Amino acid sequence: MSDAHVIVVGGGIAGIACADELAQAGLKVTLIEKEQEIGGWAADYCCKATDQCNRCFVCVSDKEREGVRATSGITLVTGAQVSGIEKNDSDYAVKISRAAGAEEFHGDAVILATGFTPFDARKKGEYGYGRYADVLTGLDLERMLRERGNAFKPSNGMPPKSVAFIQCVGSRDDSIGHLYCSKACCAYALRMARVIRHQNPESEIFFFYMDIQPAGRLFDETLKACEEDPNFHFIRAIPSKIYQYTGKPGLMMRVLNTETGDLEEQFFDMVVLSIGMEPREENAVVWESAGLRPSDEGFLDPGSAEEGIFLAGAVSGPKDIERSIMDARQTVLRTLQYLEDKS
């Protein structure tokens, strides 16, 4: 088994925790990635620690990248497109097309670990995405915080001293088809919002949200520290829209008083959205060449995978870093049971 090869199509996190775990073990590894830079979406993600480290594990993720690009048994092939899979009689053949033309890899197994795309919150139109410049997904305020190091208005460039999170656009919403919980969310918002705290202690956060959803380590500790603040505000219940009057800067949301059943304005100098995950639609044309099937929520389905297709990550279902890096792991204990039997 030492000489086996095992082809691994995705470098975000998932990916990259597979190819450093095989690599050790002595296998070789290729490892593709449509991009021209391994990370995937993690790669866009700021540390959420605050006077303590949070558990965000996105310095996990950013050493896990370096080690694989240091790492002799790995090759990387970036800016590579998968065009298929298919199986010969004692190995897998992997076609990618790329700027300098079509290649071909041969591998004794495969691992897809293509990931997810974040909601387009232009879907939701009555949130404003797009057309107010102060309205900001999660994935935005992630690389704001990453790039510039504190949260800003994109307006006027000055912290915000009113910031409203809503949960769950894009995800369990019947009016998209989303039924699903994307399950990262609820976890990234609190620890944005707790950075947002702590960089202007005079801010105030109001988390708009259908229940919490618990994810990670130290969540239930950052969960209490919210609770515990006197500037953090929890409210049950979902934004119907935001608007701007004319002329008057920050932004207006229209929100029922769970309480009374009315209707009230609420006004904020920033509104994040929460973006859920939805499947990668140019997964399809990978996933009907080696016949695996999609679930009912358009992820890939587990059990369609043929012997010697492995599936990480995201790509059968939402997962944060820490879940993604623990089914990398076991997703490569599969993969080595399946080659020491094949041998």
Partner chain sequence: MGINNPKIVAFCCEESGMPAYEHALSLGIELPEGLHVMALPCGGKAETGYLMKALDNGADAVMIFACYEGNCKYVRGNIRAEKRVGYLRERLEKIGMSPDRIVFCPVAPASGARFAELVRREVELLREG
Given for the second form:
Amino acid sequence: MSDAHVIVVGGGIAGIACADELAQAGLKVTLIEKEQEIGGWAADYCCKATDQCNRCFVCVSDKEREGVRATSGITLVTGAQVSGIEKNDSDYAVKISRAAGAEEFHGDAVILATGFTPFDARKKGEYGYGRYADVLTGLDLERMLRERGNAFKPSNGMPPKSVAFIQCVGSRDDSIGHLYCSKACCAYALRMARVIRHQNPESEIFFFYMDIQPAGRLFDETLKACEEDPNFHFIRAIPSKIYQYTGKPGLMMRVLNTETGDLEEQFFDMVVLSIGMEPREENAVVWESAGLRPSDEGFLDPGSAEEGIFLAGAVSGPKDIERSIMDARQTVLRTLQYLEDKS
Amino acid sequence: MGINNPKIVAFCCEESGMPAYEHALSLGIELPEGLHVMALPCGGKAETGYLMKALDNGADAVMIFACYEGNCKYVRGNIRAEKRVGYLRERLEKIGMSPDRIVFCPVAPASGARFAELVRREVELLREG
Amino acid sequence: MSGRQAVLRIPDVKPELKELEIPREAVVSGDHPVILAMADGLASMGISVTLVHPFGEIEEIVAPLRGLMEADDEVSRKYAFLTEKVSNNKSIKVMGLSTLVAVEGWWGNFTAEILQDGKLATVKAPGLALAYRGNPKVPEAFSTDDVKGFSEFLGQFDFRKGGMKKVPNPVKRIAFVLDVEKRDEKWPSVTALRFGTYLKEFGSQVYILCRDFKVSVDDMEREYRMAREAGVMIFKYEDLPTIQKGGQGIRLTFRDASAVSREKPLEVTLEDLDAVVVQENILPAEEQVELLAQLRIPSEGGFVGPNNPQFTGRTAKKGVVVGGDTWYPEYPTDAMTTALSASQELFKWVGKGTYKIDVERVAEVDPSKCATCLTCYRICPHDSIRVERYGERNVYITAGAKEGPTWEAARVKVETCNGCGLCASECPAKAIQLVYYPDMEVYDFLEGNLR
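Can you return the structure of this protein in the form predicted in complex with its partner chain rather than the form predicted on its own?
Expanding to the full complex; the earlier chain stays at the top.
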């Protein structure tokens, strides 16, 4: 088994974790990534520590990525788009195309870790994403905090005073066919909201949500810290529309006053849309070539994977970094079992 | 009485401080030339002797870049370092030196912006005297 | 990348590898059903597993799940399959009616004392997997006779597949109350929804009261909708519901938090309930607390404490992995993922037969300077330091110390040392140095660059 060769498709956190574990088990690994750099979405995320670590796992993903780059047993193939997966008599052929031309890799097993696509907030036109500069997605805020260190309004570069977080944008929403929870958004939104509060003690957070979804153990600490903060307001209602009045600064939303039950107009400096995850539809052809079927939610159904093909991470449904790594390790165990039985 | 172009020794945890320093460089942020960067396997390895030796050799300030509380690879190295810094700051004050010459700074590996900001603040502090 | 700063990096010492013999064996111990997944996961990779559990039969390990196994096909399928696999696997040495009473040692060399039938057996193993069930405790606000915890309630349904069809439905009107004290656990939402929907088929009226309904589990959003369509009523509360005897059963009263106004709250009363099931707090099992202490694994309130990277199932001590409630209370299918992930971690340490470790990236004690003050022993995050008799007489040896051919001094276990240097920085006698990064490197840099 130790001379077995496994092909991992997708260089996001799940693929990286798989490659790392397999290499540690002494196997040969080829990691195929379509971008020029491995890392996936998590490479854009920011640390969400306030005065202590808030367990967002972003640094873990950073370290794993560097670790994989430095491991000799892993062959990195970047800038490569997979065009098909074929089962031969004894192994699998993964066909790729890249700038240098088409190539084929052969492996004893294939792990698909092609991840997700962030929900395109433009599909929810009522929130004006793309039209109003100060309407950001969670991903935009992650990148801003990672690259610039602090939150500011894109329109004028000033720190925002009142910030609204709208949860479940693209999740738990049957009108766009997404009858699932994206699992990571409550946690990342609450943690980033705390970072904003920590950076600017005068800022105020308005958190619009349906149900708060915990992530991992000790999440109670984060939740309690938010609830005890007098400038942190939880409102169990999702606003329906964002607009701007000509000549007036700020973003206007009609929001619920939870005390009186009345709808009121309120201005915000910045609105963060907590976007969820979508299946990667561009991979449908590849999936079909490998005989994989989507689940009701549109992600891949692990039950449809034939022997020797395994799924890891958000390809089979939304997962946060912690769950992706865990899923990857579970997948590696199953892959090793498969190779053990085969040999 | 402030110091221009101060000499600062930054003891950087290999898990957080060093990657943060490199992240700052990769973002193209200018860091002062007087900054001396020293990697340590853990913030907790920044022992009293190292910190004193740095001041003894003419450093204007010593900064310890370690992991946030709850994120130490070695469980409590960062907490040991923070405690040690607190103790040394008290000692410095007792002998009539500014306690700000030794500071503890928690950072994350991908927070180059914060790393640079902390160094900038320290330089400013020393300049004001 | 390089800046204009003077930089001292950790020396790029070529690793000096030492090959260790690590027998392909492990002890899996506990009373949580996921011990089956751990034992099977390791055994199927060719590792000889000793499975220590307190039950008479292997089937009893999944007894706490039987109620759920009726309601949830996935739980049923996964755990029934495992029970059979473990029962038929000859390479798993099953020790029933046993408890792991004492354990010591380190990666590659653990000694476990197992009590079986009043007799003490000693098993040596290079790796350990622990998964215990927590003690469920009904929160004080609800500790009345009328209220049951989830485990006690589900315990009533401890019969084999299809059993519910043969007995009269014991509950006509039932309310599940979730999120009473702990709000970051998802298992109560999943259990209440799946078991509630199941009871609905047998004619029960089901109410679920929660602060936030946890849909962040695979398929839950869809099931949440289907359950509501089937008539399971789900309410959100902010202040804890009050409970009274009333009518022909129990009465629950609360304010509906999804009402739009706090000034004009919507009071809801549920009458004539014949069962109220409350989310318990899961307290750590006593054996677990005891074993973690013996292994010197940092713990938080009896559960496995901080270690970083905080990968699920890992502990600060190399060679020990955990699952079940020892890690964190989870729904059985999630708990299985955690357990398998932990098995993979352990497989890495014990799976190859031999293991190469770097004997450069470690700390080393100079026994001639060691005062055996135990500072390093107490501070080592990975429990890698022991005091052994191997040194020579030094200035710290006082009159009256036990004579012998060798003298006591601390010694670093290179197998489990990660080379963090905490011991070196705290040693009052300066007897410890990092082999790959001695103090002189730091001092030379400071003198060479600052002056």
